[in-house]
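Single chain ahead, written as structure tokens, the form predicted on its own.
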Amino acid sequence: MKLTDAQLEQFHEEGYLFLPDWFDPDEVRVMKDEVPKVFAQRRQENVREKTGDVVRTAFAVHTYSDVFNRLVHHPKFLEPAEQMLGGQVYIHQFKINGKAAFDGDVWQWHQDYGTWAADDDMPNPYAMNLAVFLDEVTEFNGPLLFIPRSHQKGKLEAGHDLSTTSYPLWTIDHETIARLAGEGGIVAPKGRPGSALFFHCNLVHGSAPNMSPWGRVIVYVSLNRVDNAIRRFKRPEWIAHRDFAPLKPISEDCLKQLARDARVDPRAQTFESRGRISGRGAAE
């Protein structure tokens, strides 16, 4: 699953990859089938907006998701980010963000680098987001929105932003935004489930509220190098987590895998109950 030359260049000078179509449609399916199990519980890790009983972000699923702790150990994931980040890698955090029909509320201009900076005391930007769609991305119902080559300029000062929406963020004031804007222009990677974006920690995003009656939801993986492991730990583990164990790739077709068994027996109401795949890329 290694990158090419061409793509590793894109993703260093512009600070992000769009990748159509990186898994198919029953890999799509496996993660997808899962979402609702995931979003209706009621646990501290589903963040929910500030609008209504929607889950914003739901943390740290591939500790009690077979499949989406397979997702995490997955080759089309770990061996492009080693191949960007120069080393092998842990999860700093894992999400599944939603972007509710009608009540998806926005996120606000950041550089996560800032944040994991100046909650975790990450040491250096060598860290990474691991993106992929589980619904149609389109210009309606929330892209993320990237300002590219923006992760050259540094971290950049933000302020903490404890009100606007339900998860506090540091976030970049509108002065600096419409300069960097200015210089690099602004894009939103759309496409059909199962496309993936790699990008820079201290590439600049943001996305706007979802008007649309079209929902989406994206899963996101955030790897960092195992050799820039945080400092400090005030914040939940479920939020910045504590193993800096290097992640080991699996099988390829893990997440088919599921997809064959589901079809075999369609009875099985889970995939939690099958085993779950260690740090060491085993299965438990």
The other form holds:
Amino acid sequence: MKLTDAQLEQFHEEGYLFLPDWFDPDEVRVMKDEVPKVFAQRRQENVREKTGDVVRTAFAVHTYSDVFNRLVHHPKFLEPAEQMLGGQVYIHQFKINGKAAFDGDVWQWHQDYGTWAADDDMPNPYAMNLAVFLDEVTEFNGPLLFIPRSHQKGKLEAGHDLSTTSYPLWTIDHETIARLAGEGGIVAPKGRPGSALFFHCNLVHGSAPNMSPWGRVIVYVSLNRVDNAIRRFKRPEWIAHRDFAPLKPISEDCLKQLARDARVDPRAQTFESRGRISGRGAAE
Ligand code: SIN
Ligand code: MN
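Having seen the form predicted on its own, can you show the form predicted in complex with ligand SIN?
Complete assembly follows, chain above in first position.
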């Protein structure tokens, strides 16, 4: 699942790489079926929107869901990430963002590395996000907005916003965003479920509230190079992980296998009937 030189160059130049239909419909279905079971749980890792009971972000799902544990070991993610970051990687953060129809709130303009440096003392911006769309992302349902090439500016000045949404974030002021967008414009990659977005931890991004009747579930895996592990542990482990062992890819078939099992025996798809996979990779 290696990326071409042209794809790598695009990532390094623009700060992101969009891969339409990177996961196929069977793989998407397996992941999508899992989401309502995750969001239905009352657990501290599920952060709800300020306005109601709707899940904004479900953190650390890979630690208790077999499906998402498979995803984080998927070669379609790990091999490109190692190429992009130039070394072995571990999971710094995992989240599923609901961006629910009508209720999904704004994500203010920010760089992820701003938060990871300020809160977790991550030494260098040798980290990135892998995002996979589980719904179709359109202009209507709050697509991610990127300022291309903004990652080349390094870590920008940011303020700690504790009030706008239910989740604290180090955000970038309007003047800086206007200047950066004047130079690089704004893009909103859109596409079918299964499309993937890889983006640099210093790429400036955000998203508008979702006022449409269509949900926009995106899974984010944030990977950091193992030689760049965080040095401060003030945030809970389920937000900033502390297992710095390198992830090892498993079979490319790992999600499709679950789809096949479900066709043969629908009970195989129940959340409770599957334990977390074992013996696969150093993160276990
Ligand atoms: C994020 O930046 O962490 C999330 C943005 C989004 O899901 O729209
Ligand atoms: Mn972000």
